[in-house]
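Taking the form predicted alone, here's one chain by itself in structure tokens.
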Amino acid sequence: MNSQLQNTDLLPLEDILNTILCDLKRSVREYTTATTESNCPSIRQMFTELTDSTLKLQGNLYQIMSQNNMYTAPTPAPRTEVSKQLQSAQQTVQKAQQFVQQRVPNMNAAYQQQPNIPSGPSKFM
């Protein structure tokens, strides 16, 4: 079995790295979804940290692949379009912050609810 794992003739290195890069991107999306759907602050923090570390790993792998001409970057976006999208996102964040600030007492109560994951011994051991 060890010789099977060392056989790199099955796929070119570029294809293997592209697969890993795609899996890292997929993991970031799933961790982000888990973060936004988490009710428990500690679980939310865990998924936030997983998202951050996976983003760093994905960025490092992309840089290595790009430096070795293994990844073709998309064409640059026009600066005006980037500015327009950035301004729209900033407005959305500002509205969301205002919404949350108006409801902080209610938000604190929401975090004090029972976690959706029961504590105690697991049934699946």
Second form
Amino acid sequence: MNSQLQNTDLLPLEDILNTILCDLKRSVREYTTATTESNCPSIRQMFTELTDSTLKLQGNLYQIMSQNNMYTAPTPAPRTEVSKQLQSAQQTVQKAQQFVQQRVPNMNAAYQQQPNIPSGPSKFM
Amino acid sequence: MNVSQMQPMSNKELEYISDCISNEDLLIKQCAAAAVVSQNPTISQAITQHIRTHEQHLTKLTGALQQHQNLAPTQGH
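Mind sharing the form predicted in complex with the partner chain? What's above is the form predicted alone.
The complete assembly is shown below, putting the previous chain first.
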């Protein structure tokens, strides 16, 4: 029985890679939470870099698995559904703009004037 | 790292670092298992590179503990 096990993988590569992919996702979430809950700027910076690096590893492993047919590609969303969501999103954008314009009337003017406003006290004064 | 950005680490930060060290350790072991099983050179190469990156993560996390060791108060609150 032992010799049979020696000749057979304890776990197929596909399953091992799937487990790693899941743990990378979990790791990214943990690094992101750690970043948002950091107090020391140097530790926040470290967690930000580790989040980014782990996201890259997760993306890289996903690509490898996808290229080797180890991951079933998600089904594409139908056009009718995309159009429906787009229409809803456009309404949301419009309403958000109206909301801001009603409450911050000078916002557009402020943006337009910005180039003429000094960015702060002049260093040469 | 800018010295002025160094503050004593909180208990929460310490716990996250400790948990993340465990995660990285587990990922290294899983990648090593995958590298042994894989018969595809492209996958083996990519997984080996992953192991190196996880090792760098471990170095970074351990380094943060070392850097903050002297900043930590000698008595707990």
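Residue numbers count along the first chain shown, from 1. C-alpha atoms forming the largest set that superposes within 1.5 Å between two forms make up the rigid core. Everything numeric here is computed off the predicted structure, so don't read it as measured data.
Check: Angle of the smaller rigid part's turn relative to the larger between these two forms, in °?
Finding: Value for the rigid-body rotation reads 27 degrees.
Check: With both forms fitted on the core, how large is the C-alpha shift of S83 between these two forms in Å?
Finding: Its C-alpha shift, to one decimal, is 9.4 Å.
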